[in-house]
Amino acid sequence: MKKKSTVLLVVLAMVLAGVFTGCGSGGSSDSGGEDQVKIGLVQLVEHPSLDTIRENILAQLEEEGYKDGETAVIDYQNAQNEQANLKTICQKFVSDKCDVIIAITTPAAQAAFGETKDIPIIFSAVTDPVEAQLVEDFNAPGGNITGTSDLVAADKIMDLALKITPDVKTIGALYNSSEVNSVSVVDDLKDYAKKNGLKVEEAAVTNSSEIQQAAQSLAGKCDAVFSPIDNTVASAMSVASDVFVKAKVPFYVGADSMVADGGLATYGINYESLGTETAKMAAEVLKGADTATMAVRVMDDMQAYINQKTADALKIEIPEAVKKDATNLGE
């Protein structure tokens, strides 16, 4: 009986260790093994520009050695655009013990940073980290946390927007007001347009179920519309391109898929070398670097890109000069 009473309890103790291995039930691996890394990979919400994020964080993951359900456990979550799911999420990647917590956009990093100051943190399309309160300084981020930024100035946008459209004389802007990295890029457009003569009317969300009637509001009064790389409205971009197509307003916008999803052009960074940059951090962290003293990696693999569909839509020439250095997404 003692024999028997021995083998049962090595048996329980072996299926113990298998339920509480791993790096939460997100991730598609079969077992735990100790060689294996523990990534924990959280997304505000789906949409084209944080999906092409994701994808190539997983593919340069891949490529640096951590693939999924061999050398790393990979917990990928979404939150559905909720802060609620944010924290529950972030808070899970912390109890399974992480080695490194990867967070696409500002809230999903505000979140993970709000719940551990000892887990390496690389975010990913964090606009202004500074800002958001996440770094003390781009280049010496002083704590458990860096990544990649996607910024890019609003006088670059309006700039090109002057060139497809000299006769802007009003300028709408369509953003969230709760998200920081937008209200500060909204900031820029008012900088520039106090300098160039041009006036701007603000339409402020809190949800997507708002971008149609402020999208509504906005082709009322404007000669054109910009939206900063704003999660909430690249969500219902759909909804907005629409509104603007049928008014005959150019919509200018801060990401390349929000081009692609019916806005007339961007001047924006590339969103799959953005995911395999983080990717790359994220890969040098697990390999022991400090993120105290990793700086900040702004992209600057950027270009104009236009839908040629929403151009002719608008009855919107594109000028050849602008046309011949940029990819048209609207094909």
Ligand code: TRP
The other form holds:
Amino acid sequence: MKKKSTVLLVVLAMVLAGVFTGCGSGGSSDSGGEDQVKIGLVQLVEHPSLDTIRENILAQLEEEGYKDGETAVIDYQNAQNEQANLKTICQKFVSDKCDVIIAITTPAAQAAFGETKDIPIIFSAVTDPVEAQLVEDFNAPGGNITGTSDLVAADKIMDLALKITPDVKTIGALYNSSEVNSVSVVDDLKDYAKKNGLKVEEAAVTNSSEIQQAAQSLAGKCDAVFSPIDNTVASAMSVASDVFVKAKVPFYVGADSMVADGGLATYGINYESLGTETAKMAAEVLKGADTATMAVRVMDDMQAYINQKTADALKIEIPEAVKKDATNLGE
Ligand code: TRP
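Starting from the form predicted alone shown above, please give the structure in the form predicted together with this ligand.
Everything in the complex follows now, all chains and molecules, and the chain you saw is the first one.
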């Protein structure tokens, strides 16, 4: 009760102050105009892959009949890689009574889920939603949250890595240890290494300012380095790839955008389709579908991506058998 009246007071104060922003904007709030849907869209940070996902979400939402400023109010917020911002943004989505929250990345989804167990949440590109404690099971999420996953087995990337550089014995793991999406994949890497007689050297960072030093330490003791689908590394790819190119160490990564940004290769999904699929799920929920029973969707259009420019700089010959099925992202 107490909570309700506080919310009412805050809403009243906002109305009096003439504040009509965010999900509550467009004159659609509780005083009528019920046909305008309110969508909160939160993104952890700006890096090329997440921007691609967001653009495709917005395009598909429009396709589904949710156009910002017309049929919908889409409140897009970027947290600039700050946990505290994620919380504030999601709290506002809840107090604005969004009809659905779309959360891009694992940390964003965790923040949204931390704020509401009522408003449906559709996450986008969450690598391991079970490990992140967002859903009980890929096929039966069980609560107010479901979405798309960009899970790719570390094995697939490592198989590709060993085709390109078969002599690798020690592999570095560069990642942010507070990103569940990365920890889960690095665990898989360790299993793979054990089975294949490789040694893993870890360099865990907590933010992008530590990338340069961590990369340098790995470059000194590894034959190759691997980064999972890690937001912190993706935000500092130019720094990391510079270090590894100079040290002539092949750098295998988790996502196509990280290859475009100087990584040597990955085996991964198409993030444009992932964004599209995320918006389709949001539209289904807005039309009444239940998140609890809506399975998490995984992408099946996986392929190899290489960066020929990086390969040339490293003086590595990518085998023809790899090249013929790969997309080159390094002009
Ligand atoms: N999968 C990441 C997560 O769970 C988000 C992500 C999507 C990402 N595309 C990426 C991270 C590309 C790094 C690079 O949070």
